[in-house]
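The form predicted on its own is given below as one chain in structure tokens.
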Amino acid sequence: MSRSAILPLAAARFAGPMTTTRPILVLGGTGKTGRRVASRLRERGHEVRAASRNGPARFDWSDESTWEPVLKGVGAAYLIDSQLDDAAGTLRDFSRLAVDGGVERLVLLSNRDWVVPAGEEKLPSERVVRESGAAWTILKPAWFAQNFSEDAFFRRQIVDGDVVTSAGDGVEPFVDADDIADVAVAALTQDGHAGQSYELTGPRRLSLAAVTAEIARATGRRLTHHPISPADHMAYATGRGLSEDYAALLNTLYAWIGENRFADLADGVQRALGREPRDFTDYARHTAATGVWHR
């Protein structure tokens, strides 16, 4: 199908009639992407139950007990994975007593497959999802723009005027995570999205030198963007308080990067909305003006 055939095929999905007029559970609903699903959602007149560890609607995946309080009379949910060690086998359990429980529709925020073997298809998660029973939506975004800005490690280095990296010179197709979030919302309330697995990226690669330039310009400041090695980042990044883990799990990711592993350009969002996705430039001057990155 031809890309002018696919929006406005993506239009009228978007446009579709309301499905569910029942409560929508965001879990993480205080996270990157929930909190933005979350008022999406309430901006639309929908009654949302934003679900997260600390929140008023307590949820989590290492206590079962809280599970079924958060899915009573629910239509739709927004998923995260866990992050315990059997993720899979948890969020089966959760699918299975979501659907029991009455809910119809299932949208998980998975990704591009970071973690997966070469040759699987799918995370094991999404398996789940696609099994529970229920209508399903598989979002499997790039890096989030907002890494930049809503990550304390990496707005610090920006702040301090040094991105410090072990990517290289790979570049990535970074998303904004206001299109994750309206993606989703149009998964949970309107129809056409059952059974869609939408690969989200932003409309251009970039390498982490070509996104400290655009801050830079965005800021009006002067930003440096320090390639080393991936032994002297975890060395940086565990004496910036990054655990041992996380730090080799950032390096990993980065070596990705520049492998260029996940550099293709994807049409997820063009698919589910209708339109381009927001540019890299946008997400920065927008958030520049925030003054989130002076000191």
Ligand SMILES: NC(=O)c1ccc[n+]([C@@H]2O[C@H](COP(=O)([O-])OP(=O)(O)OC[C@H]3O[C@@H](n4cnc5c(N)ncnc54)[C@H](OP(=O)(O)O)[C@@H]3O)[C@@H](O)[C@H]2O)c1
Second form
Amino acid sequence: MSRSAILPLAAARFAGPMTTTRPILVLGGTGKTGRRVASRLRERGHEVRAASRNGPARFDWSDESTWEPVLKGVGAAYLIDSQLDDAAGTLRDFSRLAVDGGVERLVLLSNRDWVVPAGEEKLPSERVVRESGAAWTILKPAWFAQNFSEDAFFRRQIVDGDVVTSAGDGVEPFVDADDIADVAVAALTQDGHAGQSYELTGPRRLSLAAVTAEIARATGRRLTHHPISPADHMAYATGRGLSEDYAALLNTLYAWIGENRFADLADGVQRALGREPRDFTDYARHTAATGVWHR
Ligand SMILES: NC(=O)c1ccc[n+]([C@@H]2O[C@H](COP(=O)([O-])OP(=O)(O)OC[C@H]3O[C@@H](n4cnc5c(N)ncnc54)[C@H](OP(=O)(O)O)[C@@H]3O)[C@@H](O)[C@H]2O)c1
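Rather than the form predicted on its own that you just supplied, could I have the structure of the form predicted together with this ligand?
And the full complex, kicking off with our chain again.
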């Protein structure tokens, strides 16, 4: 479909009626996207239940006694997968409870299509949500720009002036968490998004060296990107406090960037919202002004 055909359709959705007056549950309500989804919903007058282990409404994937209370009276829910071993099974149990309790809409924050060993299903949580019986929307974002400002490990590197990765000169179409939140809010509150999977990327591919240069320009600081080997990165990351598991995951994600595996630009923001995604330069300029990269 051409861009000009997409825009009027998306604009019609955007102007659509608000379809739930019941509270909206936002899992991961303290995280990079959940926090933004919750505040946008509140600004629009919705009653929001922002839930997580440390959020205003207590919710813990590992403690099923916290599930039913956060679902009480809810009409729609924003879901972020648990990082538990059986994440899809856990999500299935939670989705059943939600739908049985009257939740009509589920919006899942998923991932781009990770490649898994032969014979295994890709992203099984997506199937759980598709088969839940609720109207569903799935968000499939690229790396968030906000990792560099809202994740302690990455932010520290910017503050220290040395961005150290094993991504080589590969590129990634970083997406802004504000765009993800705008799409989530549209899917939670407006008609026209049910049954849609939205691949969400920014408008440009950037290497880690380019990201570093963008942030250096925005902050006026000297920043250097150091591409190193996965083995050296493992030592570097664990030396700075990451667990071996998390450092290994990061190496895998960097390897995918290194081979440009998910470098394609997608049109999910345009399809859902009828506008272009925010550029990394814009993110870097606004974030630099908050001072977060100087502390
Ligand atoms: N970051 C990226 O670049 C990126 C890109 C694509 C997809 N994703 C996906 O986005 C999701 C979130 O990632 P993120 O980087 O946005 O993480 P994040 O900012 O750290 O947010 C995670 C949220 O989950 C909550 N949480 C963690 N463990 C929990 C538990 N056991 N029970 C209930 N809530 C729990 C956290 O709050 P509390 O600590 O208060 O519990 C927090 O609100 C992941 O599924 C990730 O795969 C991320």
